[in-house]
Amino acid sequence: MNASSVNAKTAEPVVKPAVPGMDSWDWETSEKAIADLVEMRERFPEVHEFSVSPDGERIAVPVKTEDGQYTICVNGEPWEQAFEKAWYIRFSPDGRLTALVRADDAWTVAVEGEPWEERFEYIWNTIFSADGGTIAAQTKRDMQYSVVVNGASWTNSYVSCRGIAVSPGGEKVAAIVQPVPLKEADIFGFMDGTWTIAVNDKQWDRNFINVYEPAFNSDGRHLAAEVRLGTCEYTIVKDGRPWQQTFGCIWEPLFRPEGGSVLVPARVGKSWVLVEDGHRLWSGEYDQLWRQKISPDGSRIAAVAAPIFGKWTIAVDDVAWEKTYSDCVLEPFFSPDSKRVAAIVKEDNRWTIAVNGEPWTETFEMVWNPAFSPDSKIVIAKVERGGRFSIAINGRLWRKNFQMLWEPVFSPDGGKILVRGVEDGKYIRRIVEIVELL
């Protein structure tokens, strides 16, 4: 379902859960320059946006080569190969480095500079399994959109093509797909239903006025999805079967990690409530209900909520913190012990972390996704002031800053942190012991 409201906007878990090859990393060498950003800039005619390896190894950017054509360019070195246009570069989990490209007025996907064969009128969106084995996208052909995935186009096509998920292990691709076209002021065919779900290339035998959100849980199994069944009737699918409850509205399922269950935000007269499996599992009400989360024990369900209209909070298996904020708050993160919860919140246009319940001092112009520390003790978070970035460490802001910063990252045992950060021009790759920041 969509939401208008940024409380809506997905953001990245902070209980992350293994990188490939994480422990392989170097975590011993305190400080790499890796790259010119400045001697890049003054060599090429146009350089866009950055992207930094999970490994903090490589920095790539879509460039502009002297004779008008674009590349990707790693660590200040171009592709080989030149395209008529590249952007939408993104990182897989395992470090691979994909890029959108246009050949020929044709486009596809280029995977460390090797283009896929599949060519197509345009494609986007590009997402990944957990471990970065399998690279989905979504594809128009002959006014006709489906789905590619590792290179090999679905055998199906569709009238329209709404999104897709990959389930954990990568071995199953879900895309919201419209079989059915639908002509211009068709409102009877509109109520029939013209959308539904397809899992890898075979569609789901009943369409829905219109489906949200699919979600996979934990080994891929099972699927579920929001489907709109009637003017205002909401409920769940789960494997191509729809609840037998249904709701005024609903919000983007999730999986129990055991036993298979969906946890839901939905709906019930003007009240929001948490329901699994079509039944009420909190007794508390709430004027909005969204981004569920379960801790990693599975013992507990955090949620972001508002006990009363514009009064935003996080609530806890069903006890909401006691301070509220008028602005915003996004999703809460577990740490890994399950016994604390972290989320970002905004009040006053100034943004900051809050755990179990307690903001911290110090507030920022922006703020990302806090972390935890393996052992639950420390939050980290990227932070803006003054147009410079940082890293805010249990609510301290350290000495460092930088031009431009990506995530910090805990290393395995919790003892350093990975800063991917831009100082005077170049992008340094550095290694610093947690107690520096504390």
The other form holds:
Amino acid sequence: MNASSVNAKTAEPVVKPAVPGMDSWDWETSEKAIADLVEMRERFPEVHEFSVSPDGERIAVPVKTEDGQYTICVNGEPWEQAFEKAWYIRFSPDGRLTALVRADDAWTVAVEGEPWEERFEYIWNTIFSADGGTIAAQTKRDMQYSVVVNGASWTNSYVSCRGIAVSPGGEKVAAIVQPVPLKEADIFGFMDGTWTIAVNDKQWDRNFINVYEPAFNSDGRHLAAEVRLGTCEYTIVKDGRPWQQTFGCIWEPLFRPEGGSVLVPARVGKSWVLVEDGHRLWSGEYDQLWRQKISPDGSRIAAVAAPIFGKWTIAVDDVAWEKTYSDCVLEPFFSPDSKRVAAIVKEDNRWTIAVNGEPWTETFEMVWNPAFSPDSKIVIAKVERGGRFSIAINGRLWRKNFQMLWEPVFSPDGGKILVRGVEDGKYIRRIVEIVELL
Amino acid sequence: MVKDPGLDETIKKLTPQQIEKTINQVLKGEGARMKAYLTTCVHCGLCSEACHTFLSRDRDPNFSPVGKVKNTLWEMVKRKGKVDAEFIKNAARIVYTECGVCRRCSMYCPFGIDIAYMLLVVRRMLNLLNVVPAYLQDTTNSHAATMNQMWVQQDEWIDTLQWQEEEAQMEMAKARIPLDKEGAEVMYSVIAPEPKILAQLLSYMSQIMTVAGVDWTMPATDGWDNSNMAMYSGDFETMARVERLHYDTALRLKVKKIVMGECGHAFRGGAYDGPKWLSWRFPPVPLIHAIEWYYELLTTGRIKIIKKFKEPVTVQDPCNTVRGKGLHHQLRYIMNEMCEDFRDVDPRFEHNYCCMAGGGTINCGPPWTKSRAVSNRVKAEQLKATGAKYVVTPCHNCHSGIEQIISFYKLGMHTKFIADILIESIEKPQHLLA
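Moving on from the form predicted alone, kindly provide the form predicted together with its partner chain as a structure.
Next comes the full complex, and the chain you just saw is listed first.
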């Protein structure tokens, strides 16, 4: 959540707001009762799953109306238009509310209650650029698959389309597409390659057996993806050109922020190693390695690793944390100053957070992603215990708990936390001083 | 001779050097376990009595487990990989279509040698040589391209769930299939035949979850399919990718556990083979089979039987949930709870005969249907002896395979899933009905 860069003159980290526009959020009002969820459940025959805006000011939910149609209810007020179906509500990073809706048997995206003019046989998987400016989704029309970006469809369509990626700035949208039809059980045609990538409505000129996990670099100029060249032969393709080196298996590619090189975990023999642009970067060999991340200053790399079979931890710059976990370890998160790494860990079906290799002593039934304070000193996470939700801060559980809770957000100065929770059936937005949680 | 382009055409491209190199490369990677098995086996043949293929094919030694190893792996080892393309084709016929890797033979081996594992090693070699029965390879290709077994498009998956939710609501007004609900207690996952050809099972589960008051969800993304035929074709990289996505989806949704539908091989893929390849000693999110789930719901009173199934019914013990995890007593509890006239099979429990559809055999497709049925005459005789009209098969492979055996031997029976009977038998409270 905490994005940052380095000031070239001072070499000090410059902390950017974790979420676009958060500087202008209301960080002063300590409590706002936004909506009565009990009343909403009494008013509508069906009330589905709630979603809360990044700034906490709005709570939205698909509801069924008395006439058997669906709409989206925001802070208790339904959108004017009702639909045959409405679901998959998502707030964009810049706070716009989107939903997938069906009217007159045709689907589209509705943004803040206004459906896009283009209609589709089906639409799904709404995703956003990091700044929220671009909204994209996958579409089907006349049994052909394509992509729609900010309401405008690509002109090209495909036999299939199975995943999209949006560049951080939203300038480009990529999709894994199948341009070549395949007859039933045509195993030979399949091995000739029927999949490729299309970027901004233009497909690459080479097909592959399979394509997975497309990823843009930070300025959207480059795209990398996993590709399969043979039965058990994998590599990375960057901007349409495969690496010369191939591997037994690979996982998701990641661009370095500077320089445009690509990092990827690759299987060599029966071990996993970290590779950069086809060449071995780390000397360590792991029983498993994935979810690599680069620190905000670009100097460090962390990844989920199993140094030996069944023992999971985080490796930072090829050095695994001493303590390992038998169940699983999830993706690493760097602190804004790049010096600390936090990750969700699980042992004996109990969840907690480990920071720089040290697990919190408190464990939980579930833990959400850790977030660092802007000064990197504090780690918070939404946690679940006894069917109630709360916030853990540096490993200690806050005394207050909630029926529902969304992940807490640090204020830009790090002195406060935005708490978005449901108490006694009411959704309440709170601004809480850090000292109250400590 | 059965014609199969996956074997007939692919062997034409093989070179002796390629065969030798691939065999020796795989053997070298197997290490001590394989060596121990190869040196321990005394060729006693006691495993033969365990194998439905051997018993069904007039006790022909070539169809015994030890015979299958002798005609494939042992020869490869003995000849140091110097075997020809015809040998490879015959090996493919044996290991893909005459063995369901059910592991019954291991129980009869005095040394407990995992013969199925040895035949899976041969499958790995054949996968690397691209010699795989065409339909099984196509299923694996589907896994690789779509992350599900039956080329189900992403929109078809979501659309089917929404359709089945509406179907469930025709019966039970409050029924839902919550999609992509973060933090639900349970993620329910299925194999692709459910949305593709047996969509009513999704409606049934929606109703059962509603009656039981379960906080559940199903993913709106790839990762919903828990099946894994790549595990059986020998494409372990695709197997791993599918399993990883299945668990990554559960981890993304923050569910406490995964309940999976009535499938056996998928249970094996999710509980054992997939996690091991990925370095998880156990599934990173607890995974339970439908048998365990129904047992839990019944024994805790969350669902109640009020109308027992009256027709005579028997049951199949799927190898991967019964021999693999010992769920036979829970299965019998469910059968006795919901059926008035349950007639058990003999042999039963972990000694029950394989359905001869698992292990990827039924996915070898129509060319091999007759051969497969011939290889399981003993299953037909066993089922006929019960006098039952229905066979409950809590596994999709058992379900389809046994239905074919019933048809081939004209047994006059039919297969059902547990859910087929359960949905008719449980109490549906008035306030939930449409």
